[in-house]
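Listed next as structure tokens is one chain, alone, in the form predicted on its own.
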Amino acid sequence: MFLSARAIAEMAGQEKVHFLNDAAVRTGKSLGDAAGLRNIGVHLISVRPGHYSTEHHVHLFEEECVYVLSGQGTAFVGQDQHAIGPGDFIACPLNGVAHSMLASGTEPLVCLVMGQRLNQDVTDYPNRKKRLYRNNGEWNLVEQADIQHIKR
């Protein structure tokens, strides 16, 4: 499937506020959905200055990556902070470290975000001390303190 630059420009963006962080507001266009991709998410996102891209998180089973197209910001990767701008790339491998971005400057931070779309995933939100279990469309959010680890 081919999407022209014109078709992408004419696509309506959807604004999303992260369910755990009201300061994480972004507008996105799902290029992958529009092109019929089922196993890879490809999103063109725009984050206004002063907003986060998402709540700080780490996936235990899905990989994702970000390529910065325009704007300025800060990438939070684990305990590190990196100034980011056009041409920068952020890779988030399996069982990596928590990550998020904050848009700064005077124009939106625009990025191409790609990631796997598995039927099951586990996502930790360390700043909120929560864990999300996603299983075939069902989402279950729990307090990390309530998780019982069973030794075998």
The other form holds:
There are 4 protein chains.
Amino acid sequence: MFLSARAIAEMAGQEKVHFLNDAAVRTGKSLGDAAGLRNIGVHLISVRPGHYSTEHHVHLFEEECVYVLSGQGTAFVGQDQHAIGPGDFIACPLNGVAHSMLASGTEPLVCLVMGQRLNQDVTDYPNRKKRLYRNNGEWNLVEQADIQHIKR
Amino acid sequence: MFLSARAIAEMAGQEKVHFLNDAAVRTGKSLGDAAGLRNIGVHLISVRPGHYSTEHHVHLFEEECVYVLSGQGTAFVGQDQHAIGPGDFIACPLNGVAHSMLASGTEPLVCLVMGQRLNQDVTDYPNRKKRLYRNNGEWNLVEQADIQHIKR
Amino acid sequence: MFLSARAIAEMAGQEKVHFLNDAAVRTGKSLGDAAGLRNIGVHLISVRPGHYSTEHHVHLFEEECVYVLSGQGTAFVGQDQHAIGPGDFIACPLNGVAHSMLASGTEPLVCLVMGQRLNQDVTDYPNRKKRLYRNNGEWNLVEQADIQHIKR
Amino acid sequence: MFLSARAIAEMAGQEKVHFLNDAAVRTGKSLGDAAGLRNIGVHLISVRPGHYSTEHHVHLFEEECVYVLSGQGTAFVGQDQHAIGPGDFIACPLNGVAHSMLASGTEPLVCLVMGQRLNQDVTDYPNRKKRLYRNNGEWNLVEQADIQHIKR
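Next, give the form predicted together with a further copy of the same chain, keeping in mind that what was shown is the form predicted on its own.
So here's everything in the complex, that chain up top.
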């Protein structure tokens, strides 16, 4: 399945505000969905200056990565910060740390975001003290304080 | 995990000749491996003019896609041909058709190639009339003519 | 791997009280573990008269089934009750209903319990109004009332 | 889902001759299918005296096990032989050895056979020098001599 740069440019982007963070706003085009991919997600995203790409988070099961195409930004990876620009790569392996990006330049931060699409995942939002359980499309959000950890 | 464009530029690329096609030669840098990803593969590949990116093939289980960063080429997708350049996207969904690329310009064809990394896959090479079974790192290649199809 | 009936008889059974129900007490021998199985669980369980096999529950991902070897009991399957004895079979397919058994006879209820062993599962305990999220050995128990259902 | 011993007794058994061995003949009732299980297989099988339960084989991915309910037989596990009867358990863990059973008594050998149902598996038949690749319902049988092992 072939999607030309022109066809991609003509795709309507979808603006998405993160359900946990009004400052996390991105306009995305799902190249993967448009091309029929089901098990990996491939999104071309654009983040306007001053906005975050997503709420700071870490997936416990899904691997994800970002390749910067244009613009300038700041990547927050665990406790680290990195100035990012074209050609930089940010990966989120399993057992990793929370991550997010801020478009800190004067033009939009444009990235290719790729990741697994699993039926089940657990996502932690450390700054919100919340955990999201995703199972077959059902999204369960809980306060981390409400979780009872059962010892075996 | 962060890999700067400079760090990526300084990585040593690995030249790989496809085991079924001496004209399929690519120099690759595994950004995913360098960054600790295990379940998705992310490779920055460069194909010199006149070379193919890979032997024409189709995966029966692993999804794969390509985003062109620079250079010019020809993408072969099933029976179709497409002139490709920067910003074009080629996806290989399941139950898809065989695909490959030729660097048909005057400079190297540089692409970001992403895909699933499954423990098991089956790959068909229609031009070679061969099928590859990959199971937990064991690669079994057979002539399609030697396969007995058992009806149930 | 072979386990003779004698070797099984000589295995020490492990008494387990369900963490949510003191009346759910079973003595189990893990034939599967003893024989090296990792992806399916096979347990020979014995429930004394008056005890339950487990807290009433339903798995959202793991399939499970029970084959009765000896003794008498009552199987609770969703809203139904069934008198059970040797040779009866109870299966818990996906998208099923909650189930449990009571040893309601005068001798122990002895069953072979088999099921998948997945890295991730969600288990509901309707009578406790609790949900258990199991992910790679981490057990998270929450009150169903504390779950926020995110609409997409 | 509940299947009574009586309902099971009234189920019509299906006689199956192994596609690689005319002496491997069993009459089976799929309790799992009858009860709606999809990811584990549970079969009540009966093997007449002088017949084998299956062609000697080993699965590379699917775990399988057998619990003997009645009758007498001989279990072949790798190079070992075991006289088997009621209450004996035979497990086939991953990276295991080939196995099969012979009904060597005067009455049918009746067993409960349980195993995973994966979309992909590889099965070796050492006595036939054949390998079966099973991928999403497509069965590909090849002579082991026709397999080219690709080194990476």
